[in-house]
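The data below hold one chain only, encoded as structure tokens and taken in the form predicted alone.
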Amino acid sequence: MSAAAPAQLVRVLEAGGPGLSRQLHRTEARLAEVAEGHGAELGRHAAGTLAAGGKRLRPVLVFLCGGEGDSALVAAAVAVELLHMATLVHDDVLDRAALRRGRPTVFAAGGRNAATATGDLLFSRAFAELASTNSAEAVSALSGASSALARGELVQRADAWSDSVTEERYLERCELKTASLFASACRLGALLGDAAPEAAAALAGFGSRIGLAFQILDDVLDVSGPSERTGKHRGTDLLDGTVTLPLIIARRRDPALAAMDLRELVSEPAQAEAVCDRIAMAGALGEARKQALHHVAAAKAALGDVRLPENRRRALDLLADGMVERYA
């Protein structure tokens, strides 16, 4: 995790007690070694991605609904972050995506094979760990959330530049894309830690709608900016023509930019930055972090009668709140 970690998850780790902050720490170790650990080459792309950092909010659900826990939890929270990053690895081939969180990517630094392989090896480490785990409801979990990944890609690149993508069709692939590893990650602790059977349900839940919520208010920074939060232009969904909430918000207000070939009109940053400015002038960022709120409601009512150590129910609540902290 990156040293200067967000205000709002330095709480949530604040919350979650020492044993978090421990935990968090042996999972940075093991995925330097499993980085490291595969040729010179892949070593430098894979170690690469990983200490671009990010906020491993995915490895934090892991411990919070898992609990203290022994290996099989750090083995789990590992695995997730390692999917996590062969996912992004992969979308940046896809997208020919230049920068990640303002760092060159190993697309742009070594190619498209290099890219490739790095999110192969990525992808496959992260079985190898779970396996560890000697759990087959684990593994089965995980590979759930990898197909529903796959899946939505899939409907993400079948939407490309579409002017007839619907809210619903938009919050399938986001439940796909985004939610569904989260829901895993929560699912894992649940399986390997102290939670109760029956809890994992529950907690799952909340981390679907976590999800939910944060792909919502991904897409909204990607219009609101500024590129020095999110190292990308503004308006990079619109250049590669992934079809997010706030344009259909906006082309359903706006009947000028709904009559828009985007796919003709946006081919370079300074266009996309135009049309980020129509969208955010009709009003349809603010309707979009109202959708977000209610997710994050949701999500915490997900959590209902769950029985939690009060510390780690308080840091799922703040995590949820900083959902939306985030962005304001």
The other form holds:
Number of protein chains: 2
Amino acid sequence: MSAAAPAQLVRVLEAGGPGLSRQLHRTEARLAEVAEGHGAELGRHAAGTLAAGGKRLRPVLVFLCGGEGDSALVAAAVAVELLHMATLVHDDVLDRAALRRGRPTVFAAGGRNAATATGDLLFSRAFAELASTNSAEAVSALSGASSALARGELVQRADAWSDSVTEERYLERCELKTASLFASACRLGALLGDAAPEAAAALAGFGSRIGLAFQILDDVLDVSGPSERTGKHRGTDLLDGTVTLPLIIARRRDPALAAMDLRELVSEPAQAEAVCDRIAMAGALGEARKQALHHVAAAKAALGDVRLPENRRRALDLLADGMVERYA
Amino acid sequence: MSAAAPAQLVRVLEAGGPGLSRQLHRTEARLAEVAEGHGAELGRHAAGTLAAGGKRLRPVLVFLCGGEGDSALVAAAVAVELLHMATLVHDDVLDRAALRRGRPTVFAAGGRNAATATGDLLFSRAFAELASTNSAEAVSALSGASSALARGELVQRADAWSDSVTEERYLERCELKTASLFASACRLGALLGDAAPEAAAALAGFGSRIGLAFQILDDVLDVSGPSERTGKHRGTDLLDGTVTLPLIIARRRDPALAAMDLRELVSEPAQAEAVCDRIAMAGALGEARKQALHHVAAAKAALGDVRLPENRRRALDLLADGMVERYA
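Previous: the form predicted alone; requested now: the form predicted in complex with a further copy of the same chain:
After this comes the whole thing, all chains and molecules, with the earlier chain placed first.
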């Protein structure tokens, strides 16, 4: 976890206590080993990506759901983070992205081919790592999430520029591309940690709900900015043809917007920002944020019947709140 | 297995007997289910690829090494074939290939993004399929092979256009990008089938050796053609900057060729064909083919101490011979 961890994550870590910090340190150390241990080529391309960090949200979920734990939990945390990184590396190829977290992407540094292969390698190491737990159920959970991520990407590309994406279809895509991995992190923690067997479904439900909130807020921030805080131009989704909740809501409220063809409307950043303003004026951001808050509340409610030590419950609650109190 | 299976594969199937045919039918049926069962998007992009067949060499290896078997062997066969297909789909993105096995590639039909995501999905399903066997050791074997494939791709791109690729480095790359998956197919058969535990290493050794022979012959065919038989222009590796055994040998024998910069020499198909002729004139194809035959012999020798029913040993021998008696 980098020193620049956002404030709400610092609170989560404080609540999680020294056990959580120790687990996260072991996770970092193992991620570094993986980056160095599979050939000079992976080292060159992935060491930066792996070391650069990010919020390590998914490992935190593994540990908070799994408890004080041994190497199986660390293996699971490393596996979900490697899978997450594999998808980021591939996404950067698809988006031709030059920077991520302020560093050149693998795509920018090594080209399309190296980035595709690097993503594939990170993918493979995720499963290798998890196989070390000797739990086929865990491998099944991760491969389910990993399939969902890829399906989410396919659905997103299939729906690009569409004027008929419903809220339901949008949420289905969010389930696939975001919520499934959050859910899987929680499920892996439950499977490999000290949770009671019947708690796994509730914990996975928690993960799924905060994943939905996370994605909805991402999509709100893409419209609202401010870009100084989010680190990217407003409306990048629009430029990509990706139809998200704020646009779906705004189209319902603003018939003129609904009648416009997105592909004609948006072909450069300035136009995208103008459409963002229009979405905001329709009041769509407030409504979308309300939906995100609803999922946060549902996530906390899902924890209701789960027996958890007080500090871990508090950390999970804080983490859920953090989904909608962030800019990146 | 398609009706157009090459003659030597038909002999392998005959030797394998009705048990092998039944296992391969179950494999085809399961591959079709996977293609249909994961969303309309995968169905659209992958059904053709999966159904189009190919030689199903890797599933055949699983069954011949595993024996008469139950669903675990079919799951393993499906998993190795899905992994193989995932790499083909990604390779076609990297090579911008329009056709494979006479059909449009996923890249050509759906674009770069859909093809990258489709490959990721096939990858994920491979691990999901294998997790159904409840063998973490099997998952470990497949993830090892899958990491090797990706590393092989990275090494190949790192070595592109290089004038200092040694035979040793070339063989290392072949181990990674081809032999590892053949070895893993054999190992999975041994792990999940009726082989004695101590047979697994020998069977994996067999797979590795025929994988090396397979790749060397591929590289010979790229230089020798004839393109009517191989279905592609001669010298496609050269155009790609991929340095293979025939070129390495020819450079050793023909100092003028060694002194030339590949990148300047080859920028269009006609030039590539001229370099192919020059490689052939140096006698490099015969020597490379001899090396492939050496690996075939070593593969058969590796089977020496393994206890196997006579029909399966005979089928494996025929399959090994088939590595160097083929055009595709």
